[in-house]
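This document opens with one chain alone, in structure tokens, the form predicted alone.
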Amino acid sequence: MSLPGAPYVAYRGDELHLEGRSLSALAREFGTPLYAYSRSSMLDALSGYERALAGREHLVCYAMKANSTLAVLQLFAAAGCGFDIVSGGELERVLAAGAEPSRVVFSGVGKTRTEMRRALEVGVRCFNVESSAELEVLSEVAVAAGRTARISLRINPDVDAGTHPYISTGLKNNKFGIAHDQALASYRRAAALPGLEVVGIDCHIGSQIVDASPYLDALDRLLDLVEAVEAEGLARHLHLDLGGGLGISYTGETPPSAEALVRSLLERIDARGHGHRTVLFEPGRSLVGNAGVLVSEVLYLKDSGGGKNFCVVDAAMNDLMRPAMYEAWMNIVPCDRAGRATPRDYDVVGPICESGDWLGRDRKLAVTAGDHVAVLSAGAYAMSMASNYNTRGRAAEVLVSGDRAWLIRERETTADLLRGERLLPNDAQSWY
């Protein structure tokens, strides 16, 4: 039986498996900390969007900031996805994975001229423009390059998605997008600027959203603008990019399924007479979040003497930043539940020299040193946010399909971390 929120993670007897592979066996083969991803989970998550959109002109653009590992991008490209990128580096990753640039939308509030030129050179589908200042710069860059930049204006609809403030993006005090009451003026300016072609409208209101109503509110505000823009003759046949942000279950949340959410949005689009439009979505977490687990070895069990017990593992905040950054709750379970130890309440912590280095608080675990534990639903915003703090190499990654597993990222070594750094020359001694 699979675990809540992790459809391809299940115990077979006492051994925890991801699809057909024992996680403890993977840990012994590839070492820890180790990220392991279920191929079937990712493709099943994508299928929910595709089923709802069948028969319509559409493009599902994977928001690759959630997990930008090349093999993950390759998997989604082969499945027909486009990509939502937010940097020039992400564009190069998409190209390295073999994806078509014509299926890429370029978002982000701080695109540089260099990034714009490169995106124009390879021919991205469109730029999601996030400010009036960006419009002016993109026009200059496109004219200088002798290209036309296809653009969609990202509108900030001032809709509260009810998420953590760090991942809220649709309120007027957030940095993202063009304010709703400035949008029509921005479309007028875009239509007048050389080197630009207005092709769409988009919004993204936040992340880990578990209620459909904010999406519907934002959609209504977008459709109001579409009707106003086209009534003035500023553009025709604008596509609708409704962003991403659909949540997953970490601790009992009950978000709508992707299929149910998309169908409810399409019903509203049809009811307002816009069923002919091409529709784009930019899911990230909902495609990869429940597909991944972080496997870690128990190093020490520690009694603080003050009533607090610590389970010290070899994964840390540099491997998984979400608990430290967002105080996020993530399920932690033993990879072997044979029960050799007495269950106790532990704070699960890592080796980093920070009190904020914790993966879970007050977790009942029956473990001993040398056992393995798995942090579930760790496929999104985990490896992509990993760092080398305390000169720790980033974890290895494997992709699992049935009973097969492929190493898709080698574990970083200390030599990898030092590469590119330079000591001062000997004559610099005189400087201090």
Ligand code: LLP
Contents of the next structure:
Amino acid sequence: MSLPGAPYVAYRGDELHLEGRSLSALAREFGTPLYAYSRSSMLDALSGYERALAGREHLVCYAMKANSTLAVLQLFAAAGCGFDIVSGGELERVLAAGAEPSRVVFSGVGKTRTEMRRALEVGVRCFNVESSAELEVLSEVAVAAGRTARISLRINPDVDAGTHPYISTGLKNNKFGIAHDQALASYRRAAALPGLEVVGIDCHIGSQIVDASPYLDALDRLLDLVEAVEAEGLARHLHLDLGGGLGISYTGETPPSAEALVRSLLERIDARGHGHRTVLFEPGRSLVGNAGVLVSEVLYLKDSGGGKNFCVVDAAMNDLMRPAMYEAWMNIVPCDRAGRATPRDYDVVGPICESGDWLGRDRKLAVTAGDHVAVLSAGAYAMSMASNYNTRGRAAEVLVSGDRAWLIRERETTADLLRGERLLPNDAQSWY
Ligand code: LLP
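Now show me the form predicted together with the named molecule, since the one above was the form predicted alone.
Everything in the complex follows now, all chains and molecules, and the chain you saw is the first one.
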């Protein structure tokens, strides 16, 4: 039986498997820390969106910031997915993975002129513009390049997504989007600028949302605006991009399925007479989150002397930032549950020199040095947020399908980390 929130993770006998592969065996083969992803889990998650959207003009744009490893992008591109990008780097990555630029939307509050130029040159489907100032710059860049930029305005609908303050984005005092009450004026300006073609409206209200109601509120506010914009003749057939944000289960949360959420939004769209519109979504976490695990080796068990037990593992906050950054709770389970050791409550911590370097607190585990543990639901905002803090190379990654496993990213070496750095020349020694 698969573990809660991890559809392709299950014990076979005492050994934890991802699809058909034992995670301890993968750890021995590829080393630790190791990210492993289930191909089926990702494709199933996408098909939930696709089932609900079948029969209407739509595009699911995977928000690649959640996990931008090339092979993951390649998998989604081959499955017909579009992409939501937020930087020139992500654009080059997704092109390298074989994506069609015409299926890419470009979001982000701080696009540079260089990034805009490149996105125009390759022909992205749409820029999701986040401010009036950006409209002016984009028009200027497009005119200079002899191109037209297709744009959508990202509206800040001022709804509370009820999520962690760092990942809530649709409230008035967030830095994201154009305030709802300024949006009509921005559409007027966009329609008047020479380098732009207005094609859509979008919003993204936050992440790890576990309830459909903030989406429905945001949608209503967007549709009010669409009606006002089209009534003034500023644009026709605006597409509706409802962003990403759907949550997953980390610790018993019960978000709606993607299929149920999308169906309820489409129902509202139809009920308000907008059923003819092309609909876009930008899911990140809900496509990849549950598909990944981070496998790590137990290095040492120690007690603090003050009644606390620590389980020191070889993965750390540089590999998985979410617990340190958001106090995120992520399930940690042994890869072998034969349970020779006595179960104890541990804080599972990494080797980094920060007290904030923990992966889980107060977890009951029966482990001993040399065992492997797996952090579940680590497919999203995990490897893509990894850093090299403490001069630690980033983990290797494998993709698992049935009983096959492919190495999709080599472990970073120390030589990789030092590449590009320069020592000062000898004649500069008088400076220090
Ligand atoms: N579209 C836009 C414009 C976004 O900013 C985001 C995420 C998404 C789509 C995808 O949202 P998702 O479906 O993944 O919720 N690092 C945080 C999450 C940050 C989300 C940033 N924006 C975490 O680890 O929880």
